[in-house]
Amino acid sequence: MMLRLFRLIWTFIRLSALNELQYRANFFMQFFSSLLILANGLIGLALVFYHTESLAGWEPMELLVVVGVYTIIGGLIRAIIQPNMWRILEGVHQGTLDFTLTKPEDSQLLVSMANFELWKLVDLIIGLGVLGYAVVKLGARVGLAEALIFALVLLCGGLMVYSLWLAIATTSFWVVRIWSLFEFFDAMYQAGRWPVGIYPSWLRMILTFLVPVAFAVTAPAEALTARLNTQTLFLAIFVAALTLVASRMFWKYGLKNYTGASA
């Protein structure tokens, strides 16, 4: 079963890569765009630390870890999650989703993995570079335990983000125009450039449970900087499992109420 799943995902990746490789100039445009976005973020950090030595207890290299994680998650969103969720909306509106639902494989898997925008993974590579540089500068403060916990929390954060996007896309079975919800998520995700601890309590609640920036960006950065406590770790695992199951159930419920393009 798992082997079949990996083969299916690999097929999607290969087909998407072949399609993207037809337009190789897009790589350089994406690379240049990603560097500009990163430069903008680094300039913001430089301006902050020009006036202070720390921000809410975070030192420069520790905040650079936050920037690296933010860039990695953003790259995964733009390369994998976002294009597939937009495709669900288009499939509902244009009727092409009907063809996907008639296939024998699991419909959620098909709509979640059908499209990879290869060049946008440049953000992932740049983010890993920034993260690696920051970790080297932090030195002995980052060990194997922190790295393993970081990977676990990063996975949990990624699953939360995916679940939220899937839930939003599923509402297209009932609501015609939901682009504003995606735009709202993008706007709120911008706050992930900074640790959520610097924001007022009401905004921290939104960035933790409504738009899971705290779990997707801040918590992994805390894991690498020895700031993550056990309570947050277990909460991240619990919320990730909960949102994944809830989004799955909501998707199944949406399919039962989906009448198709011919209705």
Contents of the next structure:
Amino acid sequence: MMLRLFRLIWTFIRLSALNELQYRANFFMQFFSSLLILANGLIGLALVFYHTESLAGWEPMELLVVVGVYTIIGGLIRAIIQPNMWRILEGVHQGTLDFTLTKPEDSQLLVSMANFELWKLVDLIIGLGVLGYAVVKLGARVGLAEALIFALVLLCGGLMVYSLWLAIATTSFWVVRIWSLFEFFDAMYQAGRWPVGIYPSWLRMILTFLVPVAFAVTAPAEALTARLNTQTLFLAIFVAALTLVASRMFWKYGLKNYTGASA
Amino acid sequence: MKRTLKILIAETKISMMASFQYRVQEGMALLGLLVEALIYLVVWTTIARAKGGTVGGYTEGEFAGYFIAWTFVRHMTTGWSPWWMEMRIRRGEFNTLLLRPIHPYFVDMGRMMGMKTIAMMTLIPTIFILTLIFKPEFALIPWSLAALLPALVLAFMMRYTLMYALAVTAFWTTRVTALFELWFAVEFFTSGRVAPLSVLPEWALNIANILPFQWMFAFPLELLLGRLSPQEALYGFLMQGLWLTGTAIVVRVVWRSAVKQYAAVGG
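Alternate state requested, the form predicted in complex with its partner chain (shown: the form predicted on its own):
Expanding to the full complex; the earlier chain stays at the top.
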């Protein structure tokens, strides 16, 4: 069962990759624009640290960790989550979702894994590079335990973001024009460039529970810089599990009520 | 001239109606802008507080004033996105525009003016709320406020014309996006967008002073906040005029040869 799933996902990845390898020039375009975005982030940091030694208790290399995680998660969203979720909306709108639903595999898996935008993974590589540099600079302060907790929290954050997007996409069964909510997410996500602790409390609440930037970006960065308390760790695991289950149930419920556009 | 103006007004009206229909999308664009301003505001007030009050001549309250006014000026001076131009050329939608007896420059301008007017209905109440939350400090100086309107119009025209000059290159290569991204990256810190110019270190300020971007953003913004002396304001208008004339000439010249070599896609 598990093996077959992996084979299926691998096939999808290969197909998407083959498709995108036709447009190799796009890779350089993507690389160029990702580098520019990174440069902007770094200039922002440089400006801040031109005036002060630490921002709300975060030192330069620690904020670089935040930038790294922000870039990684952003890359994953744009490469995997976004293209698939947009495809659901398009599918409901144009009736092509029906083809997916008739296939003999789990529908949620099919709609979540069928499209990868390979070149967008450039952000993942750049983010990892930034993160690696910052970790080396932080040196002995990052141990194996921190790294493991970091990976765990990052996974939880990623799952939360995925669940949220899936829930938004599922509402398209009832309300077709829902893409504004995706744009809302994009608009809010940029706040993740900085640790959410610097924001006023009302904004922090939005960034924790409405758009889980706090869990997806700040918490992993906290884990790596030995700031994360066990309470937040368990909360992250709990919320991730909860949103994952809830979004799956919502998807199933939506499907039951979905009548299809082409039939 | 009169005919052009009439068409400009007609396009403005059409786009006002269209953006009223799509007000949710417009609202989201506005939200992106607000969140961006809010982020800078929080970062800079945090630093000002840590430094005991001021950074680069701005107090906490003045930063609040700067970034609240920022949303207004940014909204008024942004042009269309380059992706839109590239898409229109790729899909062949530009062909119809070229056939019309009016320069697309004015058609697009009318559309943008319409969108901006509609979005103002959301922006102004939002600015009011932000003012209540963040308690900005600024000086309302009558002559400075009177100068704001022409400065804003010139800033918009400058940015729009400069973008047009760049977008025209899309006739040769259908990949203008890279050029625009480079532009946005430089503009980001030399226009007063990420921070007031007085906060920049020496080297960044030197770059900013030879580039046009501060005249399209920081200049009207500082006028609004009453931070400029009359001499500085005059110098700003002079720079705006020079840059605008220069780029307008470039657009005119490049446009002719661009259209000549334009090969319609699709159709």
